[in-house]
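One chain comes next, on its own, written out as structure tokens in the form predicted alone.
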Amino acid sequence: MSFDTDVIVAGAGPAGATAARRLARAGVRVLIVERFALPRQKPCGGGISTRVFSRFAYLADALAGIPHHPVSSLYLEGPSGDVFRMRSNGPAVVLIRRIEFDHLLTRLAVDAGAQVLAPAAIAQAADDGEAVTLTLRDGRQLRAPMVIAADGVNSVVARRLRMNAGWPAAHLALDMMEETPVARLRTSEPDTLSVFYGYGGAHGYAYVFPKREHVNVGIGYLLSYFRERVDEAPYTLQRRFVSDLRARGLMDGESQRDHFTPFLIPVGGPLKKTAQGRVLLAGDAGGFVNGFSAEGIYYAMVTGDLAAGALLAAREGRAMVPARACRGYVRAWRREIGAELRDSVLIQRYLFHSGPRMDRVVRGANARPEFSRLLVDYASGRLSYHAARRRLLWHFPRLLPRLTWLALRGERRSPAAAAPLTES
């Protein structure tokens, strides 16, 4: 089997769409394949920074045609029930539902002429150095001459090229959650997103995140402790978790089993090859998630964009040049984001290894105006990374020595670290 194709984007996520939306714009010829029928669910909280609306101008309009909520109260809680609450002029982030999310993105890359074949689940991957050449489940087979992988945390692209030899229990983070009609839960404050530092342990958090008809509960540790440290079965927990919020009066309603979804979310920084022969990673696939909030779906459409940008820009009449769109796009994804990224890392080791670390950062926040609306003006977008960065250290300068030593740790302990790991 065999498309008339310039590019192949493995997964119609955010990552896949967004990179298929701009080549085919440019009149590449791209096909999406992705494993399921469409549209599908993907478990994820589904929270955006409104950022996104000032990297990509076209989604605001677009985002009218599905239900979406815009958010601009912020409710922290650390460990020891200290509370930081923060309300912007402005939303700060947009919750939406992946099902309808991811298909709407879908939707815009068609419109723009991209191809899609699904359900098309991928069993092996090989670069023979001329073309990509990607073996469906069911025998067939899908030959191009660049590849975006976008397919996900378990990339399979990924395995098979062997970019990625498994994730360390460390990188990982188990998000155990619900998306929840309204109907049968409900949050007491539906315009309102909140996160509970500490839950159940040092290296735990939960949270809520209201959307228009459904609600998203849910409980996240990082994957190596609750290996070590959690007994209990992770439906257990959310249980427990919404019984709660329930006793608290922050929630109405019973946990329901069947809306219930553990997942993992790579949460220890991008990869350390994002680029290979002739494919690109982009999205969960590359690790390119905020370690410390545990967004993806913003850098998915960033990578999924760069991506799609450096195979423009490789162009040598029809043909690409794989090594200038490798280099390409490493260049760009760490210009845009690659200290935020890092950081994020950082800042997760530091805090969720200690509660009085979150409790000091939740009191700390009550006690320093300027930190609500710094978190503002970077969510919106109306300040950039860097820019933040320099105030809140401006602000915190005890920090800077402290994530300084992290990172020196982290590069000392890096063998161990990239240890493979068989992924549930």
Ligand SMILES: Cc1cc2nc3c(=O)[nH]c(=O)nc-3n(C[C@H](O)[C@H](O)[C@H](O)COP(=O)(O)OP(=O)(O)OC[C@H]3O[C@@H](n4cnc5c(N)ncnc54)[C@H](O)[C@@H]3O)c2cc1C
Contents of the next structure:
Amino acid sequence: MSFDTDVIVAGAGPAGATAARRLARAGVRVLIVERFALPRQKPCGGGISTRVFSRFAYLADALAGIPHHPVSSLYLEGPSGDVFRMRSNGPAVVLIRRIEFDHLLTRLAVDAGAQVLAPAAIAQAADDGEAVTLTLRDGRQLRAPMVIAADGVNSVVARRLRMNAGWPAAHLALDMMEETPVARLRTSEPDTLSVFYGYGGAHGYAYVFPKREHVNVGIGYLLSYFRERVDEAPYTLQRRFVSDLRARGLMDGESQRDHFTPFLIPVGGPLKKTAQGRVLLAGDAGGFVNGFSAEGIYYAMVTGDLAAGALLAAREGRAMVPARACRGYVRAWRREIGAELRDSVLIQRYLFHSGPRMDRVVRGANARPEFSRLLVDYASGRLSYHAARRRLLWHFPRLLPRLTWLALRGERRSPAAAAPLTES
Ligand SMILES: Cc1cc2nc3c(=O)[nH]c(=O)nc-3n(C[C@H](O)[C@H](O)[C@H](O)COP(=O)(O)OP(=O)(O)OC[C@H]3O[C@@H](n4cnc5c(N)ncnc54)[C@H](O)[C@@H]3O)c2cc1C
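Next, report the structure of the form predicted together with the named molecule; the form predicted alone has already been given.
Full assembly next; the chain just shown is listed first.
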């Protein structure tokens, strides 16, 4: 099957759509290959930190075309019931439904000139050094000089090309969530993002994310913990969480099983190989998710954008120099998000193993107002991660030796640390 394509983008999620838009705007012939018919739903809380608007300036206007809910109020509960409440000057998070948001991003890519082939599930991928061949489940074959694999946590492209031998269970979160219309399930605080750390055990979390006309309610665990320590079915846990919230007067209505979908999130940090031969991995396919907050949409968009940028910078005429693209991509993501992704995994390992530690953080956040300011400035994009980190360490100097120790331990386990700890 021929599309006369310079780049194939696998997957029409935030990573793929963002990459395709940037390439198409630069005049590159780009084809998005998506497994499902569009628009497609993706199980997700749909919370995006508002720094996305400073990173992707076009998004603010585009978002006006779909329902979205900016939120300035955060409720954090620790395992022992300690509560940290925070209200920011402006919104720190915007909540969207993925079925609408992802379709919007794909439409932007198509408006820029990208082509879409959907539904079309990729079953095989091979890189023969000259080009990449993708074989679809129905046997059709597509070929392109370069591929951006943005096909999510179960990326077929990453697995077939041996860039991902399979996630260890400790590098995945199992997130079990329902997205239910408010006619059936409502939160008592429709303008507040609520997170319950340590829910159902130190390795767990739960959340309530209010949308315009829906509410997302979910529970998550590291998959390793879930397999070893939790012997209840996902929906039993979900129903119990909803009835706990109802008993506390925080929720009204009934959980809806037909809106409930468990799904995996890669929370162990980026893969060792995120670029190889003629293929760049973006978004969940490369493990670009914050290990502590499980935020992935922002990083998917950033890595989609950086992958496209690396291909553009590696152009010689219409051709692209694959080795230059791979080097440029890895350098770019390490520079922009390497340190925060690395730190997020260290923080996850430090806090998710100990309820008392998590409690201390919640109590400490209450006692130190500068912590709230820092969090908001970072989430809203007023402070870069590097600047926020410097300020955090200045306010909480005892954190540095702990992070260093965790980083050293982590490096012994996995030498793929994304960036040196001293990076500023
Ligand atoms: C329950 C849950 C809650 C979450 N909540 C949040 C949140 O509130 N905020 C946040 O920022 N992140 C959240 N995340 C993480 C976030 O959803 C992901 O990090 C994000 O979707 C990654 O985007 P992506 O474009 O890399 O991949 P995806 O959004 O997964 O897109 C991949 C695309 O590739 C397609 N595809 C897959 N296989 C193939 C194939 N073989 N052939 C062709 N196409 C294929 C898929 O159909 C899909 O459209 C959550 C995740 C889960 C599971």
